[in-house]
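In the block that follows, a single chain appears as structure tokens, in the form predicted on its own.
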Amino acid sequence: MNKLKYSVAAIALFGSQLIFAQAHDISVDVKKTGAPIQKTMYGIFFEDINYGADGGLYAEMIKNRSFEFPQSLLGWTTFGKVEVRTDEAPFPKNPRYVRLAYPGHKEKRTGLDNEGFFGISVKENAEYRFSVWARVPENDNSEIRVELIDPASNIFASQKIAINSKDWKKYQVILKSPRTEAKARIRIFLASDNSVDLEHISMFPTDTWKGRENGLRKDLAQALYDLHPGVFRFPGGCIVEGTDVDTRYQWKNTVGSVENRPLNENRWEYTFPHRFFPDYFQSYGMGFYELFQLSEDIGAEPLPVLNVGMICQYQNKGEACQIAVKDLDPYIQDALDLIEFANGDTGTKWGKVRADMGHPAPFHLRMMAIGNEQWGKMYPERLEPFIKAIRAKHPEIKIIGSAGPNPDGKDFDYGWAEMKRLKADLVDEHYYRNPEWFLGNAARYDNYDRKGPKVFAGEYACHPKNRKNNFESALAEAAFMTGFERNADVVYMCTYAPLFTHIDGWQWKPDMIWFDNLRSVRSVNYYVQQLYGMHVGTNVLKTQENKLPLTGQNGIYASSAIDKNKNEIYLKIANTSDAAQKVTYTFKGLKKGERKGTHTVLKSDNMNAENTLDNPFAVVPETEKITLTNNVFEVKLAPKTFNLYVIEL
């Protein structure tokens, strides 16, 4: 939320009491335009870690709604005559369902309750889809009673369905909540003598992104669509890979009908010993289809990330434990055949597919990565062919390789010269580093080779002593993405991660946005991300001061672009130091003349702050009007503060 401040006079910023320790003179080439900054310059990378799509961006609210958690009954409780079968099941890839039948005498109950992901939340007035796929096995009619109640076991919302056919059908009704109750539970009651069978047990919000049934939650998508991101990297990282082949991510299995795509074990649920969780799985509910969907709705290129025919490897040590090179036929096929799901016509196999899921248009897939974190001599030696068969077929597909998991190093360097070897359009780095690194990184693709593949920043964040999402590790990240735009030239794209993660079932931090089963909050990290995204412009600008590039010199990071279609300068310039420093802009091939303009500050007195669910608006960008008068201006910066000036030409 941004508080708008007016000036009265020309930058005259946070008052004249400040001792500045240092002055600089910057200069701003605007007539001799730089590197264009691709438009997929600043995106977003989703994972499902922490429980981030079931629980949180997908809007399903029923845990288990098939019963094909390996503890079938996983999630819910059941009371009376109830009996998970597997004959005459409606879906094949999930073949579980359960039975209610009369429990034996008139004054007892057969049904079952569902926990839902860390409580079922509801709010005040808003209402919910319920349905269910049903049938009633021996006789013509049952009926079944859907309550909403509350941990004492109070009834605060209810419905009846009459089930009244003996072949599966899908029925649903919508239940409104009187109040709002952030531990609810569902309960299903067999209201007749007749038994019913049950299967796909489902609940969303009315109220999702875009109205969709099979929906997401909206204020998660809409955080997403406020980022403006140019590029969108799903499904994730080290889940594609799996902890072992059957595990793996499948995106054949997250496409077509919802309830018959299987369900699939997260890599992340044991992950951690410290931080497990047993009943977090991958329902696929929001599959490739809703990826693809939510980039085209959020404005941003899609970037899948497909496995290239190995598993975790911190998990699965040596050759023997990937597959053999010889045997990549079908994992190659799946990378040809998505690029026909995403961009073939209604008369390709794959492109129906697509069609019949409600998008004949072709998604405009233009890049994708093969692989995501490998290392050593068998990732090249499994990536190459991918790269020669997508050559061979679609040459318009710029295909994303990796360097690794560490930003430096002996595989890092052996990475980028495979890389090299093969061509690859663009190399992903990842860096998770404290704030050190990140400032003392400022200038570290200066030198990159100009000549070769260009840079994929496809997971990053700075991580602080206590690893949460403060005001110290925003700045440094603010302060190193200078050096992204200053080298534009060299870097492509970059994205923050993890994105998502549930208070009640985080399990890796610092993430950008944090949320509960009602509540989500913006971390100050989101919003350098929503700065830096809302203001890539079209071109880099040279800044510089005494003919070097503002890369730390006493605490100063700066960079500059010019938007051409807009029209307007975006300066942005990062003190991480302890005093107020006093800078002069002088910007050459500027005619002279009034402007106006914007300034926008991240400032913190505690380097410790952090938005909370509580709090979420602790420390949030703050704008006010400015005017320039002529082509040389002075900017007062204070301490430990990230400022964008947008300057209208």
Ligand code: AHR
Given for the second form:
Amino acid sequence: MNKLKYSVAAIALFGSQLIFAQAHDISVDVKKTGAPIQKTMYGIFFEDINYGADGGLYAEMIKNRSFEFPQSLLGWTTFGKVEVRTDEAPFPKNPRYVRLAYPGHKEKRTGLDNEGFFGISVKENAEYRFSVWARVPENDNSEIRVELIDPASNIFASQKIAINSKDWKKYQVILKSPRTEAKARIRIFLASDNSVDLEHISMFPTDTWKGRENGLRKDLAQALYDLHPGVFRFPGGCIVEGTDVDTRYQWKNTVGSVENRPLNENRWEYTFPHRFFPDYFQSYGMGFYELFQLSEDIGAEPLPVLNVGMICQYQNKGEACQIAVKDLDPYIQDALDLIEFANGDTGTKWGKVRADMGHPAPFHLRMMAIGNEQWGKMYPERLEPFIKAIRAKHPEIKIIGSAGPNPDGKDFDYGWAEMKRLKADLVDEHYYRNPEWFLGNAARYDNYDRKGPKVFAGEYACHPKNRKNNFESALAEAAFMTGFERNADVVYMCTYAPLFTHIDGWQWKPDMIWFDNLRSVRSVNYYVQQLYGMHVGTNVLKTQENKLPLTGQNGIYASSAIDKNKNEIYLKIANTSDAAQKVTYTFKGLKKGERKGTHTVLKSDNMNAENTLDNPFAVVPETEKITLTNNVFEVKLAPKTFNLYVIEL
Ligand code: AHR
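Structure of the form predicted together with the named molecule (previous: the form predicted on its own):
Below: every chain and molecule of the assembly, starting with the one above.
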């Protein structure tokens, strides 16, 4: 390190404190642009953990809507004569339904309440579409009454539904809520002497993302859209693997009519003894069709992760727990069929399923991950036949392999070597590490093999001691991510993890977006992802001081990119030190003249500052206009800041 360059060069006065500023001369080569940056560079990773799907992004408000939880009435309270039955069920993969019968006396009542996911939460003047499959088993007509009730059992919205057929039919009604109520319940009364059978009892806000009936929560989907993600990895994570072979994620169970998608036990139900949720199941109402559709909506490349014939290795030790290599054919077929589901002509078996669901056009699947977080020799043994089969039939599909759960060590090195041998296109690395690790690893990819598979940082997040989504972790991620950008010739994609968490149902933190049933908040870490996602650029610009990249010298981390389509330059620079620092950027190959731009800063005096549901904007980016007068640009970086300069060319 050139001592002169990093010697104290200026003294700045901030308030009453003397702060020593360092001086940096950074050159940015605009003439000779560097490696192309993939459009997929900054993306998102969705998994149903922390009630991210049912009870979260998936806007269904009724828990256990088909009575298929192992305890068939979990989430429901019944009164009068309610019986769970399976004969003459309308949906064979969800065979249970309930019969509501005359309670035996005209003053008595029959019915049932649902508690929703941590309550049923409704907003003043909002409308909710209640729907139910029903029939009258013994007569021609019956009637039910649907009510929203508050915690004190007061009814505040009510509607009647006449059930008028012996055959199963779908009925629906709109309930308008006159008030906001966070912890309501829904109650269904038998309002006739005649019995009625009910199945798939469902309620959604009418105002879902894009107004879809089997829709997503609008604020949460909007938050994804606003990230400008380049890639969308789904559906996990460990849930791809499952707790056992039966509970692994099987995409074929998640498509077709929503009423006939079989329930699955969520792998996260059992994981954390301190946060055990015995009612954590996957309705699969937001299945692969909806996830592909969401990718399309938010402009991200879909990236499905498929089971490689391995069950969660943390929960299942040893070869005997895994699927034998000789038995892999159905798993491989699932991968091939998924390509047909996403891209196939509507005349093909799976292309037709997609078309029948409402999307005749292909979803343009270009890549898939085989295996989530796998390690040891059992993994390449299983991955190899997948690669052979996919390459033979679909050479156009890029295949992503796993480097295991850690960013270094024996398993990681072995995993990488095996991925090279198998010629995986990309390798998925995961790291959940402390701020020191992130700050110390910004140069991680500077010396990676340029000829091998590309890197997909498929799960990463900075975990501070208190495991909060605080400013400290966000700043460390922002600094570290300059290393992604600088190495865009080898790092093709990255996705922060996990994405969502319900404030009443979290198991794992930190997470990018927190929510309760009525509100959501974008963490400080979200804004780092958004700043990168909105300023990807088309090519890297060589950014150096004293011929070296800026990877933490005096706490400075920097990288730059150019967007040749938008004619803009993006300078990203983090000052993680406690001192203000003066930086002089000199642009090589930039004509002199006045240029306009913006400076966006993410800052806080408090490293522990966080955005919460009650204080959602504690730390958000602040933007000001700037003007450059020539090809030398001087900036003063405040301490503990992440800065983005956008310069119009
Ligand atoms: O993101 C949470 C979990 O972390 C993922 O499911 C898993 O892949 C990793 O262990």
